[in-house]
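Shown here is one chain on its own, the form predicted on its own, set out as structure tokens.
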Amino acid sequence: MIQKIEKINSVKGELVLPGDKSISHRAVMFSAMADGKSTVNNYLNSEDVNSTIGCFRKLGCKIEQTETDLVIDGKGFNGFTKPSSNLDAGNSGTTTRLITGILSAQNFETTIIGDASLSKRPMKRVVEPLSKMGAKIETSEIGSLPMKIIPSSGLKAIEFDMQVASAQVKSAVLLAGLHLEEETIVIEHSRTRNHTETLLGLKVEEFDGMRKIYSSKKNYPKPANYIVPSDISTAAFFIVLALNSNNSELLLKNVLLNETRNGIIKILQKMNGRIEIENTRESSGEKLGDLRIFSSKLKNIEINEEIIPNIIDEIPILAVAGLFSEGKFIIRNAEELRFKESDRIDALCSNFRKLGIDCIEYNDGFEISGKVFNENILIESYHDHRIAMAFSILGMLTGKNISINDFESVAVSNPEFLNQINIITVN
């Protein structure tokens, strides 16, 4: 599917956008895990997620969806049966590195299978530590899906010293070390996503910049009643887009302020950007608040080396933002957007390109300057919703009769992309 993208003079409104797609995955999983009832309110309906609830019904678990809300009946410690085909992770790498910990410690043979995109990204980084607790996976030879787990002699507790920051690698450690007595622990160097261990409450300590996360069986999930905060990312694109239009104030309510996730408005405040913070509070453990957006002159600054996983997922956008800033916009140490649902830093400097900007590509970034110049461009999205939203977001601030290729993968996050920037379009 071809989307046309319309220029937008100015936005105006409030939105409630759906739940956090990284905490929607953990509020099914542990749900299913745990013995007895328990509920998601305000979870992302999205491709992805949907993944995840697919593969649990297939483990025997009853999940009853309507559009916002799950009532999820958990089988309890070990009490998933064999699915009686493979498990269709689609293009979810969080549903596959995640879910596998956890099937690591059944007593059936499981085989995770997905779309294109997924079959491509890299599933050695969650198989070796896994196997190093005893875990028994076979993958493609270039160690990606299909992926079988095989029921193994026994798991037993590791302490894993994580040299690549991964939150989905570490989550599936955690995760299979919920089966054992004596505990397992992750060492992390850099600080990645911590909603496995904030959900779970998991004892963590910090040392010397370093993080030990340890779980085991006290740990197991136990039923609840989980409110899923609005997704960060996902709201990431709507204020970049209100930041850069004229006349423009956006309120966005219900965000996700998690510390581990909250950069992408740190770092569009350093650059000048008018962004106010309003009505905090928790829920299900996790901080959020309401987000008030106001039209700003951006600059570009310095990017540290330790915020970059931190702000991983909204680079694509952070870099529309920056092209729309004074100066020259740089991202180095990032080489992890290569193992996205597409190579993030050859989909970005190849679109930029096709638009006429000035690009660098590095081996872990770009930086890009100038303007956009070309006119009636079609835009891959490489089948990567990230990609397709950033340049909608562009063609939105430009009015260069931008097109996006295979929009539909906006789908993965979120399906109601379109419709929200209507609601907030002022004509």
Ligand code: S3P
Given for the second form:
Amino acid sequence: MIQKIEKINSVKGELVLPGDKSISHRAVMFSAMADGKSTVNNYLNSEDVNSTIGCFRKLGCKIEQTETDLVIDGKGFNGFTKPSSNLDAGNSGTTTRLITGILSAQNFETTIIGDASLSKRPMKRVVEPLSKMGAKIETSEIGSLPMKIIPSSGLKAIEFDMQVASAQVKSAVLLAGLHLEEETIVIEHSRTRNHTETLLGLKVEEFDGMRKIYSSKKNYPKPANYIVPSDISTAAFFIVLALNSNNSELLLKNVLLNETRNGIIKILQKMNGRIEIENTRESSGEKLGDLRIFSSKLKNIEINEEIIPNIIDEIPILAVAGLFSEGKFIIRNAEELRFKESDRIDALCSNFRKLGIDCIEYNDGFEISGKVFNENILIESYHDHRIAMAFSILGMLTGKNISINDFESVAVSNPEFLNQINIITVN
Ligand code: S3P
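Having seen the form predicted on its own, could you now give me the structure of the form predicted in complex with shikimate-3-phosphate?
To see the whole picture, the full complex is given below, headed by that same chain.
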């Protein structure tokens, strides 16, 4: 579906955005694993999280679902049953990689499939450490889906020195480790999102800027009542819109402020963005608060390497913010962007060029400068929700008659995106 984007002059009002995607996936998984009833309030009812819910239903779990809440009857240790057909992870890398860790420890065979985008994404990064633990996993020739997980004669705990900065890889190994008496250890060099450790209460040791994270059977999840804060990655689109439109004041309530995820706020504040944080508190071990955002005159800053894993999902919308800021926007050390729902470096650069923006592409990033010059452009979203939403915001700010193709992909993380925009628009 092609979506025409209208110019927005000002935003005013408040929103409570849907629950965080990463936490919603984990709350569903941990509830399904626990022995007994759990509840998840304010989960993200989107295609990705519904893929996780669908997989656990196929594994024998009863899940009652409303628009905002879940009641999950967990199966307990060794309680999952062999699915009657393949598990379909849709577009979701988090579903695929995390569930592979759980399935590696089951005594039945499963096959995971996904959509065209997910079927191109690299799975060797989880297959390698899980195979070291003794898991038997077969992938396609290029190391991607479909992926068959075959019962093995037994897993063993490992110490895994993780070379790629990936919370999904870290979580896959730690979740397999939950099935063993002995401690599995993941060594993390760059700080990636820590929801798995936080929600499971895992032991974490910090040393020389690295972290050692431990999991074993004693951390196996128990029934819980999860309350999911609003997704900071979704909030980022609304923050950038409010900062760059005139006479704006926007209140976003209950936003996740976890320190492995709040890099986008820190960077936009350093860029001169007026974002005030109010009413900070904790829920299910996660920090959250309300954000008040005002129109601001932004300037570009240097973005250092250590913060990249913290902002990896926000780079598309951060680049849009950079375009409306004084100076050049430069991002480097972000090669991981090439392995997301699309090759996001290529997707961003090719669309920026279409719009008449100067763009230099690197293997691990890009530089952009200049202004949106061309009108009536059809943006290629590559069926990637964050590319579709980032260029929608650009279109709302420039009003150059921009349209986005395959716009329905926004339902992967925020089906209500345009309705939420309408609520806060003043024209
Ligand atoms: C996620 C981890 C990140 C992120 C993804 C969600 C998670 O991916 O990009 O959207 O929930 O663990 P990587 O683990 O590949 O960095």
